[in-house]
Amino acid sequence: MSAAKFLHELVGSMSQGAAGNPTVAMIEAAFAHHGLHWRYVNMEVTPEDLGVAVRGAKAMGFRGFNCSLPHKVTVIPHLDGLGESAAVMGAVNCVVRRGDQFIGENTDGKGFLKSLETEIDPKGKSVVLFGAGGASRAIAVELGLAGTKRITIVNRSEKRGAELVTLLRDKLKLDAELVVWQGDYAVPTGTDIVINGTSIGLYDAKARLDLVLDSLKSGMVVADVIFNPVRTRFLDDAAAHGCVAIDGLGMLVNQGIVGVEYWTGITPDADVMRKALESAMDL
């Protein structure tokens, strides 16, 4: 294989503090399983060097790259265009070469949506979403694009929650409302899907979401973005009330699947990727 061809089959991850990224093992496992002579390379890029790094990746023929905080917004001026959801939410975590252009996409919400759709089609459904940060923003936009009927954002910061609700109303014409989160929140009757989009529970299996547990009804689909621990207290509480529980590891795996699809055109084996991710995370 020539050097030029090898470089043409590189993708990467640009972050500030890139060490120990378990996504590398997951994506490289997909490449190996499907016989692709590709590499997924971690690269630590400082904010001041981001533009140079993007131009370098394009010059070397990278098929694309992921980018994490603090680059999800600041990478946009260095790209040639944005996909639909990335343009709505104003954030990019996946860059894809299309012809001679680098196009910014966002797989955060897409990964969640693919995981959610294993249990329920969100079209026409009523959703309660805890949080208004980056993950919640991406999820809410993808749910809106998928035809969700109504989204209630439950957030402690009224300002941040209102910003997300305004975005959903103005850009997606979505029926969205904000509930300022004070004390235990009771999920309204008729809710189909309940999502924890906050960091509550990350690395803490005992962390409790401020929620009236009896408001969780049998048949509701309850999902968590937390992937470590895989089984959060929120999911255990929901399952005990007869809800269908979806863990955050599925979202992480599906983000990787969407990225590989963007870069290669191949839909990778989800089981292979999940096993590699679990091994990398010692789960």
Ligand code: NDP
Given for the second form:
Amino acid sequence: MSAAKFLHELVGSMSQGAAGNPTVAMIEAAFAHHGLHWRYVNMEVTPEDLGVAVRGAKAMGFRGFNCSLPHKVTVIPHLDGLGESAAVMGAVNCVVRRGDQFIGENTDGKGFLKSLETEIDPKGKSVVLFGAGGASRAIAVELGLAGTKRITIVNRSEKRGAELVTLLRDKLKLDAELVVWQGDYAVPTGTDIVINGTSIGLYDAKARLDLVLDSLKSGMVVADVIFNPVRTRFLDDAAAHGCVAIDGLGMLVNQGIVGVEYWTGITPDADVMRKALESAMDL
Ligand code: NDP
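The form predicted together with the ligand, contrasted with the form predicted alone above:
Zooming out: every chain and molecule, the one shown earlier first.
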């Protein structure tokens, strides 16, 4: 045999502590539903082995892979290039084979945007975003690339918040400001979109965002990155104030959809993927 020939096309997921990753069930459900002879495999990769793992995946003909913490930034020197938003963020969670090159993309923010756009076009809109970590950075950059008019980052740590605001101003010329989060924050009048990009609420349905609830006005679109529980206290409060509420599970499904589109070129069935994810997560 002159070259290894797989029965299936392979896509991977490189992470640490990835056992039981529910994304596997979601992506493989899409492959099966569309009759694709593809497999999505979890691979436990240590930081020391990341470079050889990427070269190995390339040598073995992998069509790409997802990578999660702690590899999102350190994977970059091992790749051949970056997509637009990944280059701005400086973080990659999805690698795609294009010809003989491995190109790094970031699907977190794109997944969020896909969910958001079912309710509102962010172009020209004013946004309040709680958080300045990896998820918030991905969301803020995609919003900037989509033409958002103004973004207010509300974050507990001033340093992390200032870094994100500087990135948005310098790289995207965005009208961005930082509010250091102390006490209950009042969403300014005229805000169109309010997003929780923090980890507040993960596995805790009672967790409260420090927020003046009456500043949430009817017609605002309110979104959460938290996917478990699907319905957070923040979303319930927002809905009770007449806001349109968007859950984080849709973002998770959509980032999977964008990945499958990148790797296979087909647009997979969203319902099939969401059901597989819900089942894998016992939701
Ligand atoms: P990071 O650790 O990078 O960032 C966490 C953010 O939450 C920071 O802004 C941090 O503020 C803030 N935060 C945490 N606890 C508190 C608190 N008690 N009070 C105020 N602020 C707080 O995490 P990520 O950005 O990677 O992930 C954030 C959440 O997004 C996670 O729950 C993750 O599961 C979810 N996520 C969901 C995705 C989806 O597809 N739905 C995709 C990716 C992530 P500070 O800077 O002050 O520490």
